[in-house]
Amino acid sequence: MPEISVRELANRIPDGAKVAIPPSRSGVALAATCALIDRKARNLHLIAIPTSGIQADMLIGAGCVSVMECAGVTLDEHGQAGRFVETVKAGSITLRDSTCPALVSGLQAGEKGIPFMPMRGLIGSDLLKHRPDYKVIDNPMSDDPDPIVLLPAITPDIALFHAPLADRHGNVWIGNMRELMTMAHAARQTFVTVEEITDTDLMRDELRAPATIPALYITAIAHARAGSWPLGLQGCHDPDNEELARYAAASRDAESFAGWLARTQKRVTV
């Protein structure tokens, strides 16, 4: 699989796309996020699997997002995601609230190619009042009343994430970040930035093959060392907590956010 630039990878994500993104603890493609912002992406429908942080907040603050589907957007120990909070309060994006199990279950339905996934945990919650696409039916396998929720399959247009390693064949090693495997299986296309590209065939490596996404599921790969900065990547680099704290402070108002973003765009080469 030919390597492309981060900028070209971002240019392949069309406006209006449903884009699945991982939680901050997993491989977050922040270099690609900066490239999306730089090209002024618009009307993205972000689907957090199942939560997001700085990535979603940056895209929302830059005006790239029209729909945010998630179980939460926070900056973890650094506090609230300021752009997300302000935008939701203003009603300028659509928030499709969900839960972690519901989002993962919907993605698993998309992975399996089935139209829905049944789930019990939402019965009795207010969430069902706000998600008309979540359907409550009687369990057809039971002779007694037994309500169950049907969650529609989540089939993203794009799965976007950052990984430690890929090979020249297009296989991508993700370590223990298993949600990335499900994302790639469910999405129509998968775009990945990676720390390193090796000549070794990862599918022939007995230790790495079980945690490797085959090239069959990968659409494009771009080399981006420290491509998740200022977030960390397990086994590669630690998070830059000082920069994350600076972002948390800057995200509280639009002017400070714009200044932080301008400085960051200059630093991140795409």
The other form holds:
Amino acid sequence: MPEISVRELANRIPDGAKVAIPPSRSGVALAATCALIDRKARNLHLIAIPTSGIQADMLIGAGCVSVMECAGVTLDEHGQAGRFVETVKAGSITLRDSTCPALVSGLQAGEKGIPFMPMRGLIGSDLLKHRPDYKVIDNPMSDDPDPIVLLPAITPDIALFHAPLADRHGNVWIGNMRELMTMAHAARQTFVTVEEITDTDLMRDELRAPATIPALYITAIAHARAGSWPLGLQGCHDPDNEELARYAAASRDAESFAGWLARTQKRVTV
Amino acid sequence: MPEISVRELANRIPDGAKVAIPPSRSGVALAATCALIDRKARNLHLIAIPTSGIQADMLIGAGCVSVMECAGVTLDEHGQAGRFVETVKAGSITLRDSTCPALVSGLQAGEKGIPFMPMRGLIGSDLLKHRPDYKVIDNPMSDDPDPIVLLPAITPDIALFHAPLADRHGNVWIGNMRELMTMAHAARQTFVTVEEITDTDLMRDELRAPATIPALYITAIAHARAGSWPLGLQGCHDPDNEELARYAAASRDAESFAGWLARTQKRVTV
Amino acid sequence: MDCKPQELLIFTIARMLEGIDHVAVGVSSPIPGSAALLQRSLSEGKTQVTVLNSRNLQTLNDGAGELFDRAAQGRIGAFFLSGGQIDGHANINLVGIGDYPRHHVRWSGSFGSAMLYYLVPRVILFREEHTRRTLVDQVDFISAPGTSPPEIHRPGGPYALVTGRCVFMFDRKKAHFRLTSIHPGHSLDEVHENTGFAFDLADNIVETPLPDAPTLALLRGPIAQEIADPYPAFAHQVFGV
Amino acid sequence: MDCKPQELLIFTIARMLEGIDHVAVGVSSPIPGSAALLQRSLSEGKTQVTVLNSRNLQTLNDGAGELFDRAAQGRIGAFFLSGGQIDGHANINLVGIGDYPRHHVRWSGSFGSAMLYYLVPRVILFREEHTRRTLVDQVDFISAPGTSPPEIHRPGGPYALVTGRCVFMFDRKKAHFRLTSIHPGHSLDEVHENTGFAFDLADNIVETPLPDAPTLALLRGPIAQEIADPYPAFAHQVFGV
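And the form predicted together with the partner chain, for comparison with the form predicted on its own?
Full assembly next; the chain just shown is listed first.
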């Protein structure tokens, strides 16, 4: 298994890549995000599975993103994602608004190698009006008229996340964050930062194997202790709510954001 | 959590029920199967996810089954499933032959509450000719002609399986046998036999929680040590290959099968 | 005993959850979350509760899609939605004000609304701020519509709208709200003045009932402790725990 | 060194797996499984192998669908199928002989063939019994067709057919087998006599090459040990381990 540095990991995510990222509670690779900003990544197409927060906001604020696909970007109890809101209002990124289950279903279609997945809901929503890639058909299984939405498969170029534990073979333990498994299955390449690397073979560990992504799906791993800071990581560390509140305040204008970013880039070892 | 006896569990699976059962390597509830035969269950519609072996063969041989939906019934290295083969040839059950991924995808559609799921393959196969419920449409996401099969959702009345461990709340740990999770999600009711019942809350156990079916999906649990005998159970016990070989020999004709069944019914405590 | 406004809202919503097997509570929903927990306690556990992003009040372990799968399986009897704007047809807007996508006000996004609003039988709309800014004649963007034509598969939809001033019940056939109760200290005139959409009046508009002393004690005791798991700041602010 | 027929078949199939990143091996496939493991060893691990129902040779942990998802994702370069009947267009029949469903001979069923045969780029058909009973002009039931019309999404399909007597390569455009090598001790006449379908002859039909001594030692040593995990009876019978 190629174990690389966080900097090298960011270097291997090319400009223009379609990058799938998890929600704020599920292993957000923020050290790697800092490295992406540091290397001045450009034109990323972010796909939140299904929402994002500080990660998307930071990348958008730093000018790394050209397309944002999501069901929501929020700093949760800390309020609005300032850079996201400002950039959307300025019209300087392409927004692909959706709803949580549509992003998950689209990713599952990608995982299954099928061109689309049907979903209930959406009809009559303005979300659907702005998504010409979502098609409405009449359910062929029904004798009565029954319009239903088909969502195109989402096949990210890259899945990027942070996990508690990997082993030397490249297997990655994700605990309860099952969406990370779907992301790795659906993506062409998967880059992971981890809190720890163990010598045990996780796939041969009866208790951990069921929640382990097999190495087959993993492109490279970087060791990044507290790699989701200031967000938390289930079972490892709590969110740093003070820092998240500072971020929320800073994200309201470009200058404070730049200041926060400069301080953080120094602090986060990549 | 209602903890019941194996006999009571079998009593709660009504005649005519659509029952989803796992493959021979994934927690087959054979003690409960003996109890179903004992109570003379009739007209069961078995849905193998996606294949079965001794379990379907026993139920068919005992006259419990009217419809068999599967991608295969086999005794693996022990040879053909004799009662299945004879009954199919006699035309006395309705057979719904399919292919493994179609059964899994149909169940996943049931899990997702969507009416159908597309799948590649099948076109040009005689399986498709005999499944009027499988529809072929032109992929609406493609500009070119692109026929694709839609599989109807499978929503079993009941999922029935055997697992290593449950807790007093009704949570069930399944290890690597992830198909059991999908079965429980898709089925209206889920009955489980288990090797052991623990006082620990499995959903609060960091290592077991990711492979635990939450009690919400579980209708009732019965304690049945070696409840998959003579089949094995991953991480618990190996298959009893001598007994399976005896079964394979017995299944070749109705009389030997009846003898095997009588001996086994005495041996298996329900 | 003096009942705080939040406590009244919690009690009011809890009463709407009677007979529900399983209530799910989304993110940023401390008052609905407390209401669900109160109903769980009042029903002696018959009403099961899943609170997203809690440590001990959730049972989701199959990825970001499981909540939605559960809704589609018919396992979720009640859910809560809100809106930056809510209109008289119960359309909700979680996206922004002005023309999409370059709104002059932009919110976080539609989250799960465009599916859950269709599939959960009893969706309770909750918006504490009751002004002509939030309750509008017509939303600028429909994240999810209040009603759908008959050919659309829609087992679910809006049940009621609870605000800081009153309770409206929703009539799905008429696609119209009906004012049924006004919270103590508020008036019909005030409701009219602050509501941007037309609504019907119930034959018998009552004052929204307050919780009795045992219920209030339950709320301030065990429920306050429970809601501190997902919402520590809220529990501290309202209940001092 | 004397090479057993099974060893020749293993070596023959292993050579067909050169350059494949990931080979999956289904149930009841000890010879293809041994071939995959041999190729893994010869490639110094570049070819990865997943053997279903093994303890240590599989990496599936996401349920009964994961193997098929992997195939659809393009992650599986080679797979093995067989058939109760195989015909000259590479159609395979895993269901039965006679009219469906009341066949006079019934087999286990189609398993994953009706999907994997379409999606895995290099499907190797393997049937040791080479008779007019197994290799027929036309199968009685098509579990999965050998070829599909151009509008059908089909990145995969048959690559070769390996039997106890010879090797046929499959020409997908012509939908026809071509005899390319005959195993030592067998003859072209014998192949003709025992084959129920018409086939082409390669310009240069060779004798199927035998493994050299180091390869045979590898097979009888570490590979024999590895294949004993999913196939203990086979490993004991062929390799005495």
